[in-house]
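In C-alpha cells, the next block holds one chain alone, the form predicted on its own.
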Amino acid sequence: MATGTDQVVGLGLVAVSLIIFIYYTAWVILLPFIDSQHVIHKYFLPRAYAVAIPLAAGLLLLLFVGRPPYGAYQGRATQDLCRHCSPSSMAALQTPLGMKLFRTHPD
C-alpha cells in the first residue's frame, strides 16, 4: 500500500497531467475554431509552438531516457563480488566507457 506522501506526489502528476492535457487540447483542437481577435487568444501561445513543443520534449526523451548518469556505476563493480574469490584474482574488463567490470565466479 503507498504512503500518505506517495498518493499525494502521485495525485499531484495525475492534476499537472491533466491541466497540460486540458490546456494542450484546448490551444490545438478549439483555438483554431475562435476569432483570432478574441482575448482567449493571449492565454495561449502561437500555433507554430504546439509542434514545436511535443517534438522538442519528444527528442529531449529519446536522448535520455535508459542512460545512466554520469557516474552512477563508480565502485559498484566490485560489490558484485563473489564472496569466495578476492577481486586480484578476477579478471577485470574494461567497459567503452571506463568502468572496470569483474567476472563473477563460475560456480
Contents of the next structure:
Amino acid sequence: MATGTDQVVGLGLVAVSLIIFIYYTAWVILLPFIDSQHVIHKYFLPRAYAVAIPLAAGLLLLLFVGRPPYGAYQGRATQDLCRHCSPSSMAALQTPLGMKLFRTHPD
Amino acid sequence: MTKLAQWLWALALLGSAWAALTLGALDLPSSCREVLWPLPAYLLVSAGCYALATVGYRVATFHDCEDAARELQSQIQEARADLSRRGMRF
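Can I have the other form now, the form predicted together with the partner chain, not the form predicted on its own?
Okay, now the whole complex, with that chain kicking things off.
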C-alpha cells in the first residue's frame, strides 16, 4: 500500500469522482422521474446547466493543453546539426511537419 | 477495418440513433425525452469520473517498498563517499 500523502490524495480523488458521479446521475437520470412538486428539486439547478457546466469545464481544460513554441529547436549549436541541415532548410523546420521530420532525422 | 474506422462507425451509429430519438422519430413520454437529450454529456462526464477514480485508486494502492527505498539511499551515500575518496568530484 502507498504511504502518507499518497493514500490521502488517492482516496480523495476517488471520493471526489464518486460524489460528482452520484450527483450528476441523480440530476440527469433520476430527476425527470420524480414528481415536480417534490422537495428534492430544490437541490438541483435547471436542467440546461447539466450540459452547459460540463461543456464549459471541458473548454476550460482545453485551454491548459499546450505545445512548445515554434522556435524551440532553433537554439541548437551548429555541431549538433548533421551535414544535411543547411541554414535554408532550417527555415522549413519551423512548421509543425518540419518539427516532426526533424525528430526522426537519421543524424 | 482499422480501430479508428470502427470507433467512427460506432459513434456515427449511436449518434444518429440519439439524434433521431431526440428530434422525435418515436413518440416517447416526456420524462424519457428529458433523460435522453443530455445523454452524450452524461456519458462523457461518467467516463471522466471513472478515469479520475481509477487514477486515484491506483495512487492509493501503489506498492511502496519503504525498506528497499531506504536501503537504496544508503547504498547511494556509500557509493558517493567511496567515489569522492578516490577523487571523483560531484
